[in-house]
Every structure is written in structure tokens, then in C-alpha cells.
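Only one chain is shown below, in C-alpha cells, and it's the form predicted on its own.
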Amino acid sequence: MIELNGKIVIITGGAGGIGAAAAEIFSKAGAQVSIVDLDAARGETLAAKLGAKFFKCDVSSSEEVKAVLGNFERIDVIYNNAGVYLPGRDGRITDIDEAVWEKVLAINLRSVFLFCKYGIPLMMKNGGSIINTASSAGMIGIPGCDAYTATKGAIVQLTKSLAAEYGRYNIRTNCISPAAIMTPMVRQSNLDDDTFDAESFLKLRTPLRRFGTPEEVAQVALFLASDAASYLNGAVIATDGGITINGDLSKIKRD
């Protein structure tokens, strides 16, 4: 069993979803996990029922990140995991509002930019884990969603930079890169779409033929953050069940 007896944790957008997920298999691990969310209904409730601490925060606020990170004089693992998709209002880049461009960029990316940059300062003495999360959409050309793909691009990139730039101090910078995985956003984005056609995503785009869960993503989470994985550095990992290597499933000659 993977441990983390006694490492300092932040996760960010961990009230809902595969942040939540990841707030339980850590604390279970031994972590003490700070809970960084906007919601703060939830964030408060399963900050209780994990014996965790939470924040509220708008991660895309500096003063406000700063204001959290203050409360520590150490963190061992900073899970960068808060992200939105705006069905509807993100789009192709000739359609998308430039204030529904700012708002993405401002919540997907410059969140990681301001926790990085002020928490890593409070890693670089004892080394720690940084956890960024992309996306398919980071990976591979998506149409119809312009804003999240260049957010999600863009961490794919900049984590390897801060792997090249930050592991001197023993601080490994790793990305995981889910698809499909079913949580509220995914529900939002896809299945409450009526053009979306789960089944025949499945079995043309999918080689496990399912949705993967918040809990398959937050295991590799956990095991980035842990000692386990104390040679990874600059690893982008697609928790996706082969999607972002697969062309189309309907050219497998059938059993």
C-alpha cells in the first residue's frame, strides 16, 4: 500500500469530482490534506468528514492564493487539480467570448502559475511533489472547445519546464492527462449533450470500452505524490484508457 504518513498536501478544486476522490485516497494514505475550493458547502463538509482543513479560495486570485499559502511554513505536495469547461460558451476560437477565453485561462492556467510560484518556494528545502492536471484535450487536437485545449496545452508544457527547472531541489513536477472519466463535468459537457453519442464513443474511441472514475485518476495521483515515484520528473501521464492513442476501433477485425 502506497503511504503518506505525514506529508503536507494541497488540492485545489478537491470539493468535487476527481479532486474530492483524491482528498479521501490521501487522507486514507496519511496525508494532512488542505482542501482548496470555491465551494465551500462542500469543501467544508468533506474537509469534516475527512478530518482534513479546508480553504476557501478563488484559485485564479493572487491575492487569495497567497493568503492560503501563508498558513503553511511547508508543503510536501501541491496537487494542481482545479479546472472548468464551459459547454456552450466555449467553442471555436472565431466564436468564443473573450471574456469566457479569460475566465478559462484565468481558472485552468494562471491557478497552476500561482501556486507554483508561491508554493514552490515553500518546497524547495525539503524537495516535494508538484501534480498538474491536463487533459486528452492537452494531447490531441479536439474541435469546439479552443479556450480548455490551450489551458490544458499549455500544462502539458509548462510542467515539463518546471521538471527541468525545479528538480535540483528535488521537487518533481509531473502531469496527469484524464479522458472520459465520469465525473459532474464530464456529465455536463457530454452526456447532457444530446449530440453526444456515449455508446459509440465507447466502442469506436475507447479501447476499455468504459468510463474510467474519479478514484482510477486520484490513484495515480497518489502514487505521483508518494516516494514510490521518487525518479518521475516531467512525466506526462494519459489516465484515459488509450484514447489519446487510439485512431478508430472500427478497424479492429471483430472476435
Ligand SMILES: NC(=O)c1ccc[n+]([C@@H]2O[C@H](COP(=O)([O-])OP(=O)(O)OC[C@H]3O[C@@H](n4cnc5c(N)ncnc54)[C@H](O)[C@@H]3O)[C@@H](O)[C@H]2O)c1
Second form
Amino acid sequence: MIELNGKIVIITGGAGGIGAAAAEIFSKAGAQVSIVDLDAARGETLAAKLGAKFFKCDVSSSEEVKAVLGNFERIDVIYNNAGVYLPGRDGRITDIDEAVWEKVLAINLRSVFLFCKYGIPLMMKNGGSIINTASSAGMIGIPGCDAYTATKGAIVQLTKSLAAEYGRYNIRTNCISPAAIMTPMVRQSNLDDDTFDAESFLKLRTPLRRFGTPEEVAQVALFLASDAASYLNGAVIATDGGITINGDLSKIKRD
Ligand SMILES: NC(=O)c1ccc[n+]([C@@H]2O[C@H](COP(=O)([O-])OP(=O)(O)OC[C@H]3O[C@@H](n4cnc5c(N)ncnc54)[C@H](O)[C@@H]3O)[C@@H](O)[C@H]2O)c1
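Let's see the other form, the form predicted in complex with the ligand, since the form predicted on its own is already up.
The next block holds the full complex; its first chain is the one shown before.
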């Protein structure tokens, strides 16, 4: 079994969805987990259940991120998981309001900049693991969410330069690229839309023919956080049941 005994871990967006699953799985693996999220009600309840810490923080705010990190002398793992997709407001570039563009970039991308800029110095002495979160939207072109895709593509590249730069301090930086994980975000971006046909999506887009679970992403994060992944640096791991490598499943006749 993979263990994180005594590792000091920060999980952004840890109050819900994939982040909450990671908080639970990391805690069970022996980590000292700190959940960082805007949602205090859910964050505090989860932290109390897990014996974790909770920090209410807007991850796009430099002041708030610095205030959270000021509580630590050492950090072993930063899981940059917080992110938003703004349905109805994000879209194609000619339609997006400038304020929406700025907001998505701030929450999804500036947050990674801030947690790395102010968190990496707390990893320099002992090494550590940074886990970033992209998306299939950072790997392939997906129409209708240009601010979101811009942030996720940037996170893929930032992961590689961080890996190249900080590897010599034994700080490993890797990236998880999920798709179709059943969380409030995937419901917002797909299922709440009357035109979305889940059955045909599963048949045409997903080789495994099902949505993924938050726990299935959290297990990949657990591996990346642990010493079991000690020679993994700069990897982008698609955790999407094969969606991004899939060409055209409509040619498959069975089922
Ligand atoms: N669910 C999917 O299928 C999917 C696919 C691709 C990528 N992702 C990525 O995975 C990550 C987690 O997604 P999820 O599906 O669990 O989303 P979610 O919406 O279920 O959870 C996101 C969490 O982030 C928190 N959050 C949002 N804005 C914040 C802010 N400004 N400051 C602090 N916390 C904030 C929310 O309160 C929530 O707890 C995101 O980066 C997302 O882009 C998810």
C-alpha cells in the first residue's frame, strides 16, 4: 500500500470533488493534510472528519495564499487542484467578457503561480512533490471554453519548466490531466445542459464507457505525492479513461 506517513500536504480546492477525495485518501495514507478552499462550510466539516486542517482562502489572491503558507515551516506536497469552469460565461474568445477571462486565469493559473512561488521555498531543504491539475482541455482543442483551455494548456507547460528547474532540489513536479470525472464541475459543464446526451458521449468519446470517479484521480495523486513516484518528474498523466487518445469510437461495431 502507498503511504504518506507524516508528509505535510496542502490540497487546494480540497473541500469538494476530486480535492475532497484526495484529502480523504491522503489522510488515510498517513499525511498531515491541510485543505485550502473558499467553501468554509464543507471544508471545515471534512477537515473535522479527517483530523485535517482547514484554511479558508481564495487561491487567486496573493495576500490570502501568503497568509496560508505563513503557517508552515516545511511542506512536502502541494496539490494544486482548485479550478473553475464558468458555464455560460466562458466560451469562444470573441464572446468572452474580459472580466471572465481574468477571473478564470486568476483562479486556475495564478493560483498555481502563487502556491509554487511561495510554497517552493518551503520545500527547498527537504525536497517535495508538486502536483498540478490540467484537463483534456489542456491537451486537445475543445470548443466553447477558451479561457479554461488557455489555463489548462499553460499548466501543462508550467509543469515541465518547474520540473526542469527545481528537479535539482529533489522537488518533483507532475501534472494530472483528468476528464469526465463525476463531480459538480462535470455536471455543470455537461450534464445540466439539456442538449447533452450522456449515453452517446460515453459511447463515442470514452473507451471505458463510463465516467470516472474523484477517487480514481485521487489515487493517481496519491502515487505522485509518494516516494513510490521518486523518479517521476515533468510527467503529464492523462487520467481520463482514454478520452484524449481516442480517435473515433463510432467505428467500433460492438455494443
Ligand atoms: N471533473 C472533471 O471531469 C475534470 C476534468 C478536467 C479537469 N478537472 C480539474 O480538476 C480540478 C478539480 O475539479 P473538480 O471536478 O473536483 O471541481 P469541483 O468544482 O467539484 O471542486 C473544485 C473545488 O475548488 C474550490 N474552489 C473554486 N474556486 C476557488 C478559489 N478561488 N479558491 C479556493 N477554492 C476554490 C471549490 O470550492 C471546490 O471545492 C479542477 O482544476 C478542474 O479543472 C476536472
